[in-house]
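One chain comes next, on its own, written out as structure tokens in the form predicted on its own.
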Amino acid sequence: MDELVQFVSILSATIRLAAPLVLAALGGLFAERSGVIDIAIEAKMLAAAFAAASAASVTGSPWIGLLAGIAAAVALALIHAYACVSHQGNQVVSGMALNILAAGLPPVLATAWFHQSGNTPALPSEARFPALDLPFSALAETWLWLDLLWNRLIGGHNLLVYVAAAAVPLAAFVLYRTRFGLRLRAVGENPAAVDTAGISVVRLRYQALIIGGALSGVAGAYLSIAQGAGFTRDMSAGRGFLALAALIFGRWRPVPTLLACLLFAWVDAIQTRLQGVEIPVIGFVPVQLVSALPYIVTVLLLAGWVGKAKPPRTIGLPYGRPR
């Protein structure tokens, strides 16, 4: 029966690790089936996590911190797009641009404003978003395996947990069952016949890049204000890239991609378990090896299926109207 909990404890935890990686994804999806390389969904979740962090102290509102988050990051998407699809930028450079701004400058900002070198005040718990207890959990209390799958495996999480979840069905539906999908699979495929039918290349690309800046927004605002408690230096992590390679692993299809951040956030619930406990044989693994496992499952997984990969096939060219 332990065995049973500690199960059903590291699917619970993958669930939560999972939905910034999902939002992200998602996020990146979008941009990217538009043909725009989004390398910046780190900055993105960045940005976010910190206005998230700061408007939640500042107000006491969970609320008006995930709509901070979400402005930040769309107002880095926006940047993103002036720079490739109004200049026709190259996207990688533009993208680590935005890396590097979003690495520096919040922590820069919230020492000048909280004086916390680098962080943000701790948030109180009016300021996050809660564990929300779904109904009739007083009665699947009464049997443990409903318990455990009730309440402490569906049940348990907090709201945004929930919206990467729709999010999938969702931007499957918007993708393959909309006119707007049609047309933004279609200008990242051949943004020439998309002009040519008289729909402007330029306003679905921006309207691509402000659907994947308002995800990556959700989830750079879940690090801070929803599995956290603030704003700390470098708080994503690195899951930014970790949503590329897992839209990657999935061939930038919604569902493929949601499997791969669960087989990601899996390994990543596994890693803080094995901290600190001996294998037999081998004995006490170092905890930095350890901690840098879900990175290392991540490259191996990409260095023999990126090449079987096919992305759209337009992206990161810049498409500029024949004159």
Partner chain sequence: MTRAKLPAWVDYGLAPLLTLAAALGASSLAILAIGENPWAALSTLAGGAVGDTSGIGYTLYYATNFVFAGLAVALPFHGGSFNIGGEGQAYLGGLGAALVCLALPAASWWLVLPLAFIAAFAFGAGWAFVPAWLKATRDSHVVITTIMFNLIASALMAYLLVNVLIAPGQSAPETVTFAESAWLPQVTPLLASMGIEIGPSPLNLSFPVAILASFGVWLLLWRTRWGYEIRAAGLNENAAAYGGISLARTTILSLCLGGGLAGLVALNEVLGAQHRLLLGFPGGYGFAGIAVALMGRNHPVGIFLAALLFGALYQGGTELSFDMPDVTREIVVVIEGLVILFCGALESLFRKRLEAIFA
Second form
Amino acid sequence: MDELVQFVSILSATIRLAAPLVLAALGGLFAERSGVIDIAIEAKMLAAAFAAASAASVTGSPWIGLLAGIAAAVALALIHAYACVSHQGNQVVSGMALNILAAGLPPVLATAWFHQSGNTPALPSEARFPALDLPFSALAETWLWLDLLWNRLIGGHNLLVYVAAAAVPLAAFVLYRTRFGLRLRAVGENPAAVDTAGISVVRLRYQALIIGGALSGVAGAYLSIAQGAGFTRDMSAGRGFLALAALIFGRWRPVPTLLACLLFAWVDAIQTRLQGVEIPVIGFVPVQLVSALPYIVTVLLLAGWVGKAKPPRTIGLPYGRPR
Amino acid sequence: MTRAKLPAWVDYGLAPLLTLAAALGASSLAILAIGENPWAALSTLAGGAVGDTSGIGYTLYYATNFVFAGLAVALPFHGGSFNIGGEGQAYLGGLGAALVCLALPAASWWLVLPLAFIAAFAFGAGWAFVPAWLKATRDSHVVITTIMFNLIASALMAYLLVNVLIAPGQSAPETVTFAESAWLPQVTPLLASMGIEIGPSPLNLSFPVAILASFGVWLLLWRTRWGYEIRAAGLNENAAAYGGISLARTTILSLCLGGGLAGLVALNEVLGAQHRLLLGFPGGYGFAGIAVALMGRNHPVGIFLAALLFGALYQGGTELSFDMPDVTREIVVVIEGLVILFCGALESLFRKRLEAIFA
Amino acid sequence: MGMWDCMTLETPAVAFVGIDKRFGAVHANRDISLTLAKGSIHGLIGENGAGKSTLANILYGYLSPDRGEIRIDGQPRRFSNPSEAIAAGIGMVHQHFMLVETFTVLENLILGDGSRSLREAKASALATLARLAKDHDLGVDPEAVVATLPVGLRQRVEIIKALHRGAQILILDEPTAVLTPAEAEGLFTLLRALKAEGRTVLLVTHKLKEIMAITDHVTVLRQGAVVGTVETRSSSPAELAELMIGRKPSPPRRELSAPGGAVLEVRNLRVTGGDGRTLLRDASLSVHAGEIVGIAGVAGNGQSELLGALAGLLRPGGGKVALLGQDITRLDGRERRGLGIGHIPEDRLRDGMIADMSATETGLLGRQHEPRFNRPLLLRRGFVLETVTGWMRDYDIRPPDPGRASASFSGGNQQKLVCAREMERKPALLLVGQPTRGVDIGAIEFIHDRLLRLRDAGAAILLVSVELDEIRALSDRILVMAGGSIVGELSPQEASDRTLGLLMAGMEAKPGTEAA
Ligand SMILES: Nc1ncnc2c1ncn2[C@@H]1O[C@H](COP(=O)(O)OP(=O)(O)O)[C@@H](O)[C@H]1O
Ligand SMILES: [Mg+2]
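Given the form predicted on its own above, produce the structure of the same protein in the form predicted in complex with the partner chain.
Whole complex next, starting from this chain.
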């Protein structure tokens, strides 16, 4: 029975760790499907995490925090769009600029605003998104299996986890069943075809990047006001890049991307548990090496199976009519 | 699409200065947001950087790191790879140098220093090799893999420094101080022995090595057939393949050389200044290299000038954080990001205007 | 047909008034004025780079003119976007197709449809498809993914796209470049039918034959300016050709070849694409010293793969290649170059030069290892510069400035630079792909002459071109490719348009053909 409880708690941790990855990766999906490389997911998450924590700390409202997070991430997305879509700048370079900017700005502002050397003050629980209890949770508690399933696995997460879960089918619907999705997929493949069909490439890409920014913003807010209780320096810890890797591994499609995120999250969930546990044959694995596991898995995934995945055909190439 | 040709002084002089001005202007906004006076902040910054001989020494000392880190980005850039892995490569370079120094505590300087130099270069190159090889053979995204290798490097080094290399009886994760034979001579005592007194700074003989490295990169890229192949592959993969150039080779060669150059940051930091290996010693120099390379237009001369500028920013930033406690050193990182944005991504914004005037 | 007289009284469907357009230093359109009569087929002809596509794209709202005005049915219009031109009843089939290859035909059709729900858009597109299939024999499977369609069908999709959006004025930019002669004939039938329905067609081409075959009027462009608009019936190919190039074309000098021993021998060469499709099927051929062997065929029938496999750029899936008796099947491109293979690639900007490098450095491409250009460690830059300067003089490359960026030379001068580099190696075998694509007449004549001279000097030359006239004018023997195979061999005398066309369409193998 203990093992079952253990198992469920790993799965439940996987879900919680996957949520920000899923949101961020779906954000990246919109950007990249439109033909714009989104290497700055990390920046958007970090900026959003800081903005959300700051706003929540000042106002005491997680909702205002969430909005502030989204606004910060969308602002970065708009800079990216301005540089890469309006001015046809190098998308990778612009993304790295944002990553570095977003690594530097929060500590500067945090120190100045909160005098806390790079952090925001710890948030009280009412300024965060609490874990939700599903209806009938008391009823389900009476039977262990149901309790585990209903209250620990499906229930008991914060609101944003459910937002992430809903975002996957929603993104798939938008991408494959709407006119916007049709055009979005087209513009990444052949922007000239979209342009000559009388549709504005610039507008489509701005829309895609704004949606991407908003989703990354929710992901960032998740880190600081749902999962965590305040902003800490570098709190995204490479998750933006993991999300990007999951997106690539998921071949720029919502459901496979979800699965890739779950895989990363699972690795993350077990690595916390692997620390200090003796593994047969290997023995104790040092904490520091275990914590590198998700990164190593990312490299292996990118090396092993993704070689043949086809990115949107014109990704990374600026588009503009000759003038 | 090619761009109109601008006069060299505009291309390499005016354009970077304009972007710098724009970046400083934007960071002034950040300083304003903090509630400090941007003008006071910037003048403190400038005074700290070049106000006295000690400040200048520090500026050049930081610039040494930026030259290596900038070259580490620029060389692969010419070969078509964006090397974001300078941070991890520098870290591993430090490991290489430290291992040599720790293994030969009693050897004399003419043995230790060359070996440590080679090890720093080789370890940096080796850390770049895996992403390079994965890009060349499996088409893995080199930006992501090099970032992952930065993260993996810090985990690995944390492990080594905490568990293996830590100085006995010490709680801070760092190695013992090396024997003095493994210290690169510093400039202040050197000049003092010649009767010239300057303020103290960790500026050391890595600085001329950095100048030599810049020259070497220039020679390689523009004067040899291997450099020609690297540049050709970076500009047009199809044409390179047509011209009998192996893309796998130019990719691996350029990235590994870049990694090696990043590894040389350890020369300055580990052998020249700290004389032991510290946790997190690369301290963001690898990332700053991106800004330096872009601002220097990926040319060794430009990189050298941009490195001087960033050296001044770093030194000045440190002074600034002493003088204005509400302004942290990360303000320099903000400026760095803005420089990359303006020089790299928004380049055309300035170019279009300059071309209208000068071309 | 005698419609000219009455047409002139009507308001023209389109009038260009004083259109002017520059790209940086290039003056692509100079003060162009012309009118398209309603319900007519108007030809726009001119050499490569004359400014035809630019003008067509201005009408389509894709490019905006620097000066000048466009009138549709007499009304001045300013299109800043294709959507506005589409709304005004203008449709365009671009030189390079504007299709999303991963999409189905249906998805491509509904892409631009913004006014109704997706479901309605689909229904309406399906209705159009059914109607066009019935009325004009324009059948195509709506669920087919465009990437799997042959070029001829892709063009059909482009035409359907334009008609589906209700185009009354249809622009076609070099539509026959990708068609077999038979397919081109089919296209012309369609255009006549569209004209009969009252639509106006602007046919952009650089081929005189097509102009003579189908247009009512023709406008000739030279270096961006109109040099004449004439009624096709009352003109002649010779007159138009002279208008186009500003002088009488000089026919290439041709003497019979005296082939020597075999230089290149290819047996059952096979190339498979990434998706497992066979792109080159068991090609066997030989090229002898002092001989030009021409490969005719519609683009995309395995010619590129043949060149790539011979140059060592593609790994063959089977077969054998021998150069001067030596098996080179396993050698890579660099080693093959070392043995005396030169290569003028089909797409010079993609493969043959490095646009952002100087002419000198482009001149070194593929030859950077030759001992004559190297000291032990460093390049002999002075000697490279001297060599390229020499080429610029001998090949009349203008401007003769070896330090200029390669991209800033005109198409003809770029191509001459590539030719100089490859020909001056004195190759035993020269592989030549589309040597005159996007090249002006002066350079075409020059390049043809150099190819013949190289042949007379004893080189073996394999020439791939989609221009049948070029193949006929230069080749000593002609091989025809279709569907990835060599389907026939002809002498230049036997190679009439009709015979070639049938072979190229893969319809019939010429009786008595020995598979070379
Ligand atoms: N986007 C562009 N940038 C610069 N020059 C261009 C561009 N497009 C066309 N040109 C130049 O304009 C001239 C006319 O080109 P184009 O209209 O394509 O000619 P055509 O269709 O008659 O072959 C050529 O010299 C060409 O090189
Ligand atoms: Mg054209």
